[in-house]
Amino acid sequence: MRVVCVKGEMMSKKTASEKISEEEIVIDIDEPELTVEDLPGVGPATAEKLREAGFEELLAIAVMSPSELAEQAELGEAVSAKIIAGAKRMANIGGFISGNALLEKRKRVQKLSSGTSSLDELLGGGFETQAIIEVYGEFGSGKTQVGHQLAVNTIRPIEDGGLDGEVFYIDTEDTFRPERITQMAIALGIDPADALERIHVARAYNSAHQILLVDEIKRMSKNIDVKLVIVDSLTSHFRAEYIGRGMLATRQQKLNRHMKDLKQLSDIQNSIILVTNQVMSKPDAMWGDPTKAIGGHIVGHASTFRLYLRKSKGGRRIARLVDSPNLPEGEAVFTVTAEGLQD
């Protein structure tokens, strides 16, 4: 709503249009932000259930399916369907938009510098928000080192190539090392204590715990500016728990759900999701590199960008951009030193 105040008198813009003077003051009054309590048919008890399940924003509800919302918020499917329909109307996400409007919306996307010009150039300026970036390769290829470096870089100011936000690190293989963060922070002139304070780490002991930790990040994100979520590694627990062809379908379904939750988090928070992935050798490969990422097409399709890391001579690492929605395939060479990633 827009009102005009002239010489102490409050009136509508139309009424005051003939009395504009040098003493005119224009006041903008913003519309109140809509919350889950404003959804049709949602009373205090239902709103409390939604909030306890981590649904603070209308967009988070609008992108759910009735069965998923019913399960997570302990509601009936019919009630969930009505709530989702109301959220879609109020969040205004139900219709098509023009390419120009989408281009304008894409301006919200931010870029996080890796600290190496070659890797940033390969990724079109850096690791971008609202995306899942999968980094896979053999042991010792540098996957965890990339995660540690991005964690430190994320807390840097935007003008220095950072995102000035908080980091959440889901550690499934006990590979997170605060000492490594300290080394990288000192190299960048950052107080190590401040860096470690803004990197929140949780050890996931099985796949169910790993999935629940994403829900916990969603809950905490209402008070914290989450800019980077790292899952290191994505598939280790799933690979160990779901063994054999008989369990393959169940494993892939759970992985698919896990990836969708991560993508939803990246969209709502305008954050980066970095997942590292294990690999296996394909013995029937007649030529080329037999290395193949775990997770199959489910992980491949869910990832926005896919980076394949491999070791080279002289301590160098080669990063190959395998898949991207808008960038050509290519390679970048970097090294891992005590100070972090370098060209």
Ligand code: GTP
The other form holds:
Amino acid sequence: MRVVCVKGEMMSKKTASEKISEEEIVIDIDEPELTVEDLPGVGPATAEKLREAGFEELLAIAVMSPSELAEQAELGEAVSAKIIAGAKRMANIGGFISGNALLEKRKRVQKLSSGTSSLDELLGGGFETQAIIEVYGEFGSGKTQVGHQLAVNTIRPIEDGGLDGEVFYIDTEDTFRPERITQMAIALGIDPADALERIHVARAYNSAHQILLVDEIKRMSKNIDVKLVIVDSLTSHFRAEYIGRGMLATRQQKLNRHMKDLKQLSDIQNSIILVTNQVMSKPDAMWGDPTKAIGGHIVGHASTFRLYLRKSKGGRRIARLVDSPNLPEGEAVFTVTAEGLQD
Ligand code: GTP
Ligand code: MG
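Would you mind generating the form predicted together with guanosine-5'-triphosphate now that we have the form predicted alone?
In what comes next, the whole complex appears, and the chain from above leads the way.
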């Protein structure tokens, strides 16, 4: 029997040709699609708790640890262990696809122009969809400005280097400024009201809220062609809430899961995920740059591209491409002006 999964239904409402088409998500299986109610030991009340905590899919449950599921869904640990064991047996684990299928998926990658030729060149033509880009640097280095600029650029037509789509902005530090969007839009000849209409902003009050907002984006993307998701900043809440060595492992696990959620979103929607990250001072470092991104290698490894921003003379900013699967390391220089990012 051929079953179209929920994601397929989501896609079928869309018209944009670069979306992952319905046929590609059709799975040939012999059983109907399972829901959390099908798990052993899950009655309506437990199902509701799981859903409320964002666990809609069996796979999302299968990859949890009992203590984590217990905490997030407010269940007992023994019950959680049983539910996870059931989910492991029943979930569609997915898995391997051919190199050709992967090449087809890569062909759908689109590139968003930053509006500066130096940054675009550094990134091999612009910011790629189906990727997480981590922009990290010290305070005032321009991370939030890059976010605002990409938000405006995303709604531009494809022929102008945009993606003709919409933007979700998760703002954790209350630094999103509609006035700045207006300024940048006017500089590009875009109607500011139209720009602001297509940029959806949510203030995340803590890390749990931040994580839930990603689920909300997934839900809203059924009807909205989301091409850029910004999390500014990715790590500030996690850093404030999980303090000290004893909390480090939990913090990293949560961050890891959050990054995986974001990556999945970027793959399904063929969209860009931009996350910003501060650096922590490492005054004892003798060589190299005495700064290190927060979140360590969890965030670093989960990101497809990493851009390190630093301030330079005369208001200039230097962006260094630190990690990339297929591009050489290098640097680009740009400035932040009233009109936005410029060469
Ligand atoms: P944190 O979030 O504190 O870590 O910093 P950040 O890296 O996000 O820095 P942000 O992007 O907020 O950069 C702030 C800098 O951008 C300011 O110090 C200014 O140099 C520049 N900037 C911001 N807004 C404007 C503007 O309207 N005009 C001009 N010319 N520069 C601006
Ligand atoms: Mg900022």
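C-alpha atoms forming the largest set that superposes within 1.5 Å between two forms make up the rigid core. Nothing here was measured: the structure is a model prediction, and the numbers come from that model. Positions refer to the first chain, counted from 1.
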Superpose the two forms on their rigid core, then report whether the C-alpha of V79 is displaced by 2 angstroms or more between the two forms. yes
Rigid core superposed, CA of K49 - does it shift 2 Å or more between the two forms? yes
Rigid core fit then E104 CA moved by 2 Å or more between the two forms: yes
